[in-house]
Every structure is written in structure tokens, then in C-alpha cells.
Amino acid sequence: MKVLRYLIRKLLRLVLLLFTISVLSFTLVSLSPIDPVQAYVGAEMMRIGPEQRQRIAERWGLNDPPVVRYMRWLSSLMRGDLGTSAIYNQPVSQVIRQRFLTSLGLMGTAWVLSGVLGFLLGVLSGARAGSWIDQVIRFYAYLLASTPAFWLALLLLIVFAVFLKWAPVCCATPPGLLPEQVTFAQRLHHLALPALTLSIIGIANITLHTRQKLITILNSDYILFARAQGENLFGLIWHHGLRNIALPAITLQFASISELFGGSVLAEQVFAYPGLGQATVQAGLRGDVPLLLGIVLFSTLFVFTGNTIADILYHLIDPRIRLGVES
């Protein structure tokens, strides 16, 4: 019952959050200087006349006031219809599903790598605080924490794809091949460099927070007592430190989903990776309001779910923490 009440409260918060996000997003898009008709037509804009322009505007309901368009979109959303994408001429739900499946492998790989490597480096740095290993790890973490994702993506692309030719320059699969013709090895080959870019940046926060938490624990009174009883460093970390440093690490890792999604937008643009991030940029640049709103709502739901899972895992790891208190 406790978990059920907690999930109900979370669900109510989610509904309010999605409504607020949709209103703000629609307002910002409506105030955008981008002409949706011109963005839709593109380079052929000079070849169409006023009548064709009027028909396109009527087709997508662009002549109606913003409030009317929003209420129409909200009414369709309540029926489970996210609308039709002007760019891809497909249902928004279908575009999001196809693009998200492509991005899921990229974000999932980077998320796991950044969490595992960041935690291990943080433990190693904290256990050897003050040593040359600690200094190297901290320099690496501080350097990457201040590195823009797009700059690192461009740098890795130039080094590994252009100069060394170890990785492909673009795309999620080899160009010219049908999906059923692409092998698993080829998908991994195209996935490696974008995933490496995202994971490298995500390591920094986990490493620094885990290091500081472990140093605090190792300097506590009960650790000094355990040392006096002959416990070695490995035993201290294994028996007394892991549970305490795992809690903030889990929270940070799930909270980093929003940063991971934002980083994937930039990485997918640099590597021309056809995922949800690239679709977000295209929807914004070309004024595709239904697709942009659909992606915004989906990403909000995605991040909110990650934070909720973090809260539940927090409680499972340490039952002394009550659900709903830490959130």
C-alpha cells in the first residue's frame, strides 16, 4: 500500500508536469520566428504560389489562432493521437517509436558504461586519495566535466573516423543497405563512437561524487574503529563503504538521464545518427509542432520514469529511507 500510494502521487505529479510542459512548449513554438510553411516546403518555396501556400497552411491548421490549435492538439492527445509529423508525413507516435529504438541502443550503452566506469574510477580515486592515481582521475574528471559534448564528438570523429579510419563517419548502419541486410557487428561498429562520446562525458559526475563520498566514509569514526580491529582497505570498502556510496551513485546515474538525452541530441547531429535527438533538431528547425511536442512529452516521461526508478531503488537498497521523503 505504501508503494501504491507513492506511485499514485507520482502519477498525479506526472500529469501536471506533462500539461505544464506542453503549454510552455506550444507557447514557445508559437512565438518562434520560423515560418512553418517555408520550413515545410524548403528549397521549393520560390516555386509555389499564394494559393498553394494557403492550401498547405490549411492542411496543417496554421491559419487558426494558437489557442485553437493547442486545444485541437490536446483533444487529439486525450484520444491517444499525437498528430501527424509534417516532416516525415507519418503519425508522430510511429516516428517517435522508430527513432527511439535507434537512440535506445546508443543511450543505453553510454548510460551503462558511464555508470560502471564512473563508479569504479570514483572508488579507486577515493581509496587512493592524494596519490598520483587520484590526481590523474580527478584531472580527467574535471577536464571532461567542462567539455562540451558537441566539441568532444567532433574531436573523436576527426581522430577516429577521418584520420585513423577506425570508425564510420556517419549513420547507424552502412549507407545503401536495407535493414535486414545489416549485421549485428555492423550496427556495433556504427554505435561505438557515438556511445563512447556520451559515456566519456557522463563519467565525470559519478566519479567525483563517488570519490568524495568514499573519502568521507573512510574518515568516519566507525571506519577508524574497523581499522583498529585489523580490517584492510578492501574489506573496509566492501563491507562498510559500498552501500553508502552506492546510494548517491544510483541517484546521480538515474538523474543523469536528462543530461544523457540532451547529449544524445548533439552527438546524433555530429554523427548523423538517425535517432530521436536528430529528429528533435529537425522538428525544431522546420517548425514541425506535432512532432516537437510529442518528443518533448515523451522525453519528459522518459526522464520522470528514470527518477522514479531511482527513488524506488534508493528505498530497496536502504529500507530506512521512506518512499516519498527523499523525492
The other form holds:
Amino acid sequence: MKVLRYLIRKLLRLVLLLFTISVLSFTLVSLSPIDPVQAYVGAEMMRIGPEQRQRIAERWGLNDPPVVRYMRWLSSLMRGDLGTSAIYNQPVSQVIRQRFLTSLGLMGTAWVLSGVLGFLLGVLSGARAGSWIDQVIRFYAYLLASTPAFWLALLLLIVFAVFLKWAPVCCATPPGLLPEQVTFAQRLHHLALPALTLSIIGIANITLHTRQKLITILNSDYILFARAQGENLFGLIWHHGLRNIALPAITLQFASISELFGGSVLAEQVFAYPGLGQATVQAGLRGDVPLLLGIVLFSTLFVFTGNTIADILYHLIDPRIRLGVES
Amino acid sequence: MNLEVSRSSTLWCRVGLARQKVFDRRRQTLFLIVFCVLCLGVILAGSAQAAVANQTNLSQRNQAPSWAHPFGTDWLGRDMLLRTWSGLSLSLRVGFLAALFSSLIGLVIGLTAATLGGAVDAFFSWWIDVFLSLPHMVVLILLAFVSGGGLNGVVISVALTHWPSLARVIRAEVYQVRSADYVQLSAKLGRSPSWIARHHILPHLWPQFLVGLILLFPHAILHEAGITFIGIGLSPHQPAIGIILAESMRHLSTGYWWLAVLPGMALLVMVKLFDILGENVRALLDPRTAQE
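Now the other one: the form predicted together with the partner chain, given that the block above is the form predicted on its own.
After this comes the whole thing, all chains and molecules, with the earlier chain placed first.
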């Protein structure tokens, strides 16, 4: 019952959030000085007369006042219709679904890899605080915390694709192949570098947090007591440490989804990986308003889901925390 | 008796050592602050190189790093060191403007929310939540698109996306100071709210604000470089560091690694300088660590 009430409240919050963001982004977009017709037509502007422009504008309903346009957009949004993407010439929902599935493999791999590796490095560095291995890991994490994701992507591209030729230079599949012909191994081969980039970037935060947390716990009284009973370091971490540090690490990893999304925009740009991030860039560059609005709403939903899962996991792992009790 | 003397002398010795260490730590912090400020000043001076940096020299195209051109030259024979230098200074100035506006927004919203409380607080807290639940990069792209790109677009979009975390810190800080005993007492003694704001709350906020501002820089610069890199920010006529890296991407497959590696490394160094500066200023201003 309590869980149900919690979920209903979360759902209401999500609806309100999406509504706020839809109003905000729609207002912003209609204030933009960029003419959508011009952005759509681009370089061929010279070949199009004023009547034709007028007709495109009429067909898109651009001559109506913003409030009318917003209501129209919202009512079709309620029916699940996000409009048509001008640059891909497909329904926005379809573009987002296709692109998201491509990105999901990339983000999922990077998410799991960076979580597991970051956690392990954090435990290692916290358990041996002050040793040379701790120094190395900390230096590495601090350095990565301020490394531009796109530069790291460029570095990996130069080393592994250009010089070593281990990885392909671009795209999600080999060029010239139909989607059915691409094998799983080939997909994996193309996924490796972008996923590696995102993983390396994602490690820094979780490592530093886990390290800090483990040091605090190893200095606590119950650890001293366990140590006095003759438990060795591994046993201490296994029996007492992990449960306590897993919680903040998991929350942090779910909260980092927003950053992961941002990183994938840059990484996909460098590796020409046809995912949602690249679609976002294209929509912004070429003024595809319906697609841009769709992606804004979708990414909000995505990040919100991540945060909510973190909340629920919190509850499952730590019995002291009750759902619905807002801090 | 003899034992007593030796013990007290070791004690003094220890105090002396401790004092020595205090001084060293403080001096080290100050030294790092000065060092970072100097380096950033040197980077800023790169704006004077903009004209020279764009000079093409077609007889010296695509040269690997050497003594004459430490960062090599590009496909038009431009010296990459000069280009990087002027690009960094442009990024620094854009980042400065964006971080300044952003921190001012954060300060005003945090202050307003905490001092007015109630519905106003709930309203601003909701907006902070809204902004924090959107991926930065997507909002940056949306805002840069809406403001029509260019220099203004970059400054506006970075400024409008980085304030929530600082606003949150400021809001929490004001709440904490206001509920402190000495502030309550001061109010009971008949001090006006504005007197309390000036004498009790602002002195507390000022260091927080300064540190928040400095630590906003790395984020602002990285995001500025990011959206410039994907092509939504500055135009190629304003060669910020993001533009330089984006242009170098087209020449990667030819093996001209220095076009991307060295400017990116310079960007990393600049971001790191701000990080170190921020952490050390924080250590110096925070009463808990200032005496360490």
C-alpha cells in the first residue's frame, strides 16, 4: 500500500515535470530567431519562392499564435504523436525509438563497465589508502574528472583506430551492409571504442566516492571491534564494508545517467555513431524543432526513471530507509 | 628531574615541528593559488596572439612538433601552439562570462528562496529540480539553438544550465546561518533583517560564492568546448579550443595526431588549474581547514 502510494506520487511528479518542461522548451523554441522553414530548406533557399515558403509555413501551422500551436502540439502528444522529424522524414517517436535502441547498447555497456570498474578501483584504493596504488588511482581519477569526453574519444580514435587499426574509424556497423547482414561480433567491434570512452570518463566520480566512503567505514568503531576479533582486511570489507558502500555507489551510478547521456552526445559525434546523441546534435544544428522537443522530453523521462530506480533500490538494500519519507 | 627536562624539550620540539608544518601547508596553498592565477593570466594573454595565430604559411604545412613549432602546424601551415594559445584565451573569456552570470543567477535565486521562504522557496526549489533532472548537454543544445548560436548563444546556454547546484548550496547555507543561535539572538536584540543580512549572512556566503564561482569555471569551460566541438557554439571564425579540436577531427585519419592531442592536453591543463585554484581557495577560506 505504501509502495503504491509512493509510486502514484512519483508518477504525479513526473507528469508535472514533463508538463513544466514541455511548456518551457516550447516557449523557448518559439522565441528562437531561427526561422524553421529556412533551417529546413537550408542551402536551397535560393530556389524557393515566397509562395512556397508560405505554403510550407501553412502546412506546419507556423502562422498561428504560439498558444494555439502549443495546445495542438500537446493534444497530439497526448495521443502519442510527437510530430514528424524534418531531417529524417519519419515520425519523431520512431526516430527516437530507433536511435535510442542503438544508443542503449552503448550507454548500457559503458554504464555497467564504469560502475563495476569504478567500484572495484574505489574499494582497492580505499582499502590501501595512502599506498602507492591508492596514489595512482587517485591521480588517475582526479585527472579524468576534468578530461573533456570528446578529447578522450579523439585520443582513443587516434591510438586504436588510426595507428593500431584495431577498431573501425566510424559508425555502428560496417559500411555498405544491410542491417540483417551485420553480425553480433561486428556490432561489438564498432561499439568497443565509444563504450570505452564513456566508461573511462564515468569511472572517476564513483571511484573517488567509494574510496572516501570505505575509508570512513574502516575508521569506525565496529570495524575496530571486528579487527580486534581477528578479522582480516578482506573479511572486513566483505562482511562489513560492501553493504555500506554499495548503497551510495549504486545511487551515484543511477544519478550519473544524465552525465552519461551528455557524454554519449559527444562520443557519438566523434565516432559517427548513429545514436540518439547524434540525432540531438543534428536536430540542434539543422533546426528540427519537433525532434528536438521530443528528445528533450524523452531524455527527461530517461533521467527521471534512473533516479526513481535509485530510490527504489535504496529501499531494497537499506531497510532503514522507507519509501515515501522525503528527506 | 633530568627526565622531566628532556620530556618537555621533546614536547617543545613537537610543537615547533607542528608549527613549521602549519606554515608549510599554508605557504603551499598560497603558492599554488598564485601559481594558478599566473598561469591563467598567461593563457588570457593569448588573445593578443589571435592575429598571428591565423597567419597561414603554406610552405610549412602539416609539420610534426619540432623546436620551431612545439605543437606542430596544421593543413594551412598555421602554428598550432599559437592557435591553441589564442583558442584557450577565447574559451577562458567565454567561460568566465558564463560562470559569472551563472553564479550570479545561483546567488540571487538561492538568496531569494531562502530569505522569502514558503511558496517562493517551493517555487524556486521546483525550478532547481526541473533543471537538475534534465541532461546538461540536451539543454545546452536546446538553448544554443534557441539563442541562435554564436558567442551570445554559448554564454547564455552555459550560464542558464550551471546555476542550480550553486543555488542549492547558497540556499542551504542561508537556512543554516539563519537558524544559528547567534543570528536568532541578534534578531531578538532588535537588529533589523537587513542588518542581519549584511553582518551575519553575507560574510558567510561570500567565501561559498567565491569558491562556487571558481569551481564553476571547469564545468563552464568543458561544456563550452563541448558544444563548440559539436558545431552549435562559436563559428569557425572564432577559433575557440572546441573549434580547433573539431577541425582537427577531419584530419585524423591522415595520422596528424598532434592537431588533436596537444590542444586537448592544453585544455585539460587549463581546467585542472581552475580545479586546483578552487580547491586551494576553499581550503584557505574554510575555517575547518585553514589552519591545517
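Here the structure is a predicted model, which is why all the values come from computation and not from measurement. Positions refer to the first chain, counted from 1. For the two forms, the rigid core is made up of the largest set of C-alpha atoms that agree within 1.5 Å on superposition.
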For this session: Using a superposition on the rigid core, decide whether the Cα position of T27 changes by 2 angstroms or more between these two forms.
Result: yes
For this session: Report, in Å with one decimal, the C-alpha displacement of R69 between these two forms after core superposition.
Result: 2.5
